[in-house]
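Read the single chain below, which is given as structure tokens and is the form predicted alone.
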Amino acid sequence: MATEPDNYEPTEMPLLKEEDGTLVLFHPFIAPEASSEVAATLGSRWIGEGPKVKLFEKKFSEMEGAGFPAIATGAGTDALHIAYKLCGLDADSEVIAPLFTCTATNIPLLHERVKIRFVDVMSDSLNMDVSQIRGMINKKTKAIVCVHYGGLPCGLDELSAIEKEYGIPVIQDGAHSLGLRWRGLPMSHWSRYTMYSFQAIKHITTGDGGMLIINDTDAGLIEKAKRLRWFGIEREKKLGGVWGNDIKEIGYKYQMTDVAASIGLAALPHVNSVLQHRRNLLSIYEQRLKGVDGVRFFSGAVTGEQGYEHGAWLCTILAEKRKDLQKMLYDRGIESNQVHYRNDRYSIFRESAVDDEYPNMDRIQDNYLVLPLHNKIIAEDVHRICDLISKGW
């Protein structure tokens, strides 16, 4: 059964003050070259969306999205939004989505009126468990939802037979996800529609921003996109003096600003580094807790031939009594905590887990913490970590 909310124990413990000594869990990248960026935009004539937003959306494309077309937005939300407008939803869909994760990911499908269809964690990860989908769909199916957790890819194989063999566009929140590969390729092959996300604390960020790549020739979807980010206007031809003075469809003011894609495309050259070096620390995490008692790596495989590279977003474990040893890092000066629940816990999905069954994550709800990953952690704070961890708690 869904969890009640109201007898959910509180499980995060205050933030930290980042002062000499401390580890904290999350910290922004700004690219040194973001101040002269963003001074060159503020002394233009565009500070709102303008031609840094369709420099930023090209650059990304190329890097991400394998050459599609790319729709910036004022934050990944309003990417993940557009994109479920784009599938027609409505109150007689049914969307199959999954139960951990942020809720900025399944917020917007309350907007659309649909049914949500939560799907279990996997035993061996916090991703949503994809051998549950098929089992799932019927006829009110209208799109099927999936997150990266992390940035350990969660059944792109699966997911991608799914979408050709019964015309539902997957959805990739990719929030979590920049830089993953999967058998050489980047997300957005792998679907219709792939977001990702540039708020505060991801890999790279632009203050808050989000992308949605559509991988589709369709001309009129692509508009279509464009039109719902801003107002339901035709923004190129009304700037162009041809617009028709008419507004058909209801959009939202979901753009990015130039101001914000100048950050971004300070923030791109150094997208590799960033990655490596994300990548190399969670490695350390994988190797140094392999073994230790009362924990187990839950973050997938970061090295050997796995077929992907990670996307290295959050170092995740398992501990038993896990409150015990976030109290003793805490103490200790090191910041941890839970990030994302299970969506059942929030009053405002109770109505889409009624009757519904998670045993995966009633197993591991209590369990489960997020160690610091971050371009101001180095291997030696690792390190630190880990051997605080490998003496117990």
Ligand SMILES: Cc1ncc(COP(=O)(O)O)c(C=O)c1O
Given for the second form:
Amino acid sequence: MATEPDNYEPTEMPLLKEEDGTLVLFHPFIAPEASSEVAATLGSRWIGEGPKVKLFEKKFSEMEGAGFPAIATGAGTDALHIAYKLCGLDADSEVIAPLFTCTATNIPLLHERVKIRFVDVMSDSLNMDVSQIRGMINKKTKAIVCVHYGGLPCGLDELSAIEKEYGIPVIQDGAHSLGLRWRGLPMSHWSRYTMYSFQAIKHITTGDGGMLIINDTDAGLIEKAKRLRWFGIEREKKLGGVWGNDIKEIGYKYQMTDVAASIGLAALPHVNSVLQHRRNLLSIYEQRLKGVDGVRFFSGAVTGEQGYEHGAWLCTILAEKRKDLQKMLYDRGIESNQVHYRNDRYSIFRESAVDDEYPNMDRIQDNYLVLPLHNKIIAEDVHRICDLISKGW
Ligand SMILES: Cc1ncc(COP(=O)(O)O)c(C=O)c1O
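Could I have the structure of this protein in the form predicted in complex with this ligand, to go alongside the form predicted alone above?
First the chain shown before, then all remaining chains and molecules of the complex.
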């Protein structure tokens, strides 16, 4: 008989049907050119990993990766797992990681059997508190992972300084933060590894897909990443007809397909307008919700006064009586949700995470709420949501 975890709460608010007047929480962005791109690929010799993947990697790297090598994968989780493997983790390693994130950030670490040291969130955003990291580093620390939650930059000056000072690689989980700029530079400038996600509801999608950008001149590292992506085999050599290659590392099947890359290639010319739209909507939320009783806008400032451009993937607020607010919106046809949960509450992390206290997370775990922000909603929709919230619940 199936059992539920201790903390399971059945929801009274299943997903809404998409119909007139309803505002769903997420919606994929598919470029108008995607169908013809995919059709061309389907009629070609390559539908698995082929020339479209290479082209997508090249164009993506020029746009987001400052020209560094880009390795396309079947999912962002795959890209993270490859990065973790490149850090040479083993059962004796410790990895410093965010407590609050999609579990996909941390699950690949369980496969590497490491000890995870979670970092609490900050009291004014759901990003991890990077000021705690230096105090957590010891001889066993082999990697540091961060997430720019919702698109808000997470301590990149400090993380970059730590990576240089201690020689411990920093992996940025950039699943939420395509287009993020810190001091005018893309994420990949700031640490050795940066992962992107093209999962269905991200800024742009390939159905499912990911990218690993490696900011390192070590050609051996890049070759190794490519081998790990495909069983440990040197694909170029094998496709070139050298069948006698030995396989010396255990890789997996993490590659992107040309079908997926075609959807991605069609989306790339739209990235700036997608981002602009999302940033505009997030700014409206910010202006309208700051100062509303019972609400704190928790997505960080949207404008670049602090030297950044927000990735604008999620609009998150902190609300008193959060469940009542969620229900009030739901009854009016508007979805909202907590989306991610603190990872230490999942049984799978109990064994591997170092026991610690997380006072900031304890304080806000029931109160954060994510509001709709995507290409299918417009400014009037955001005003409607803000009008309802301003009237109280
Ligand atoms: C923060 C974060 N990390 C990692 C992932 C995993 O990315 P993917 O679904 O592309 O594997 C997601 C969501 O999908 C995410 O939100």
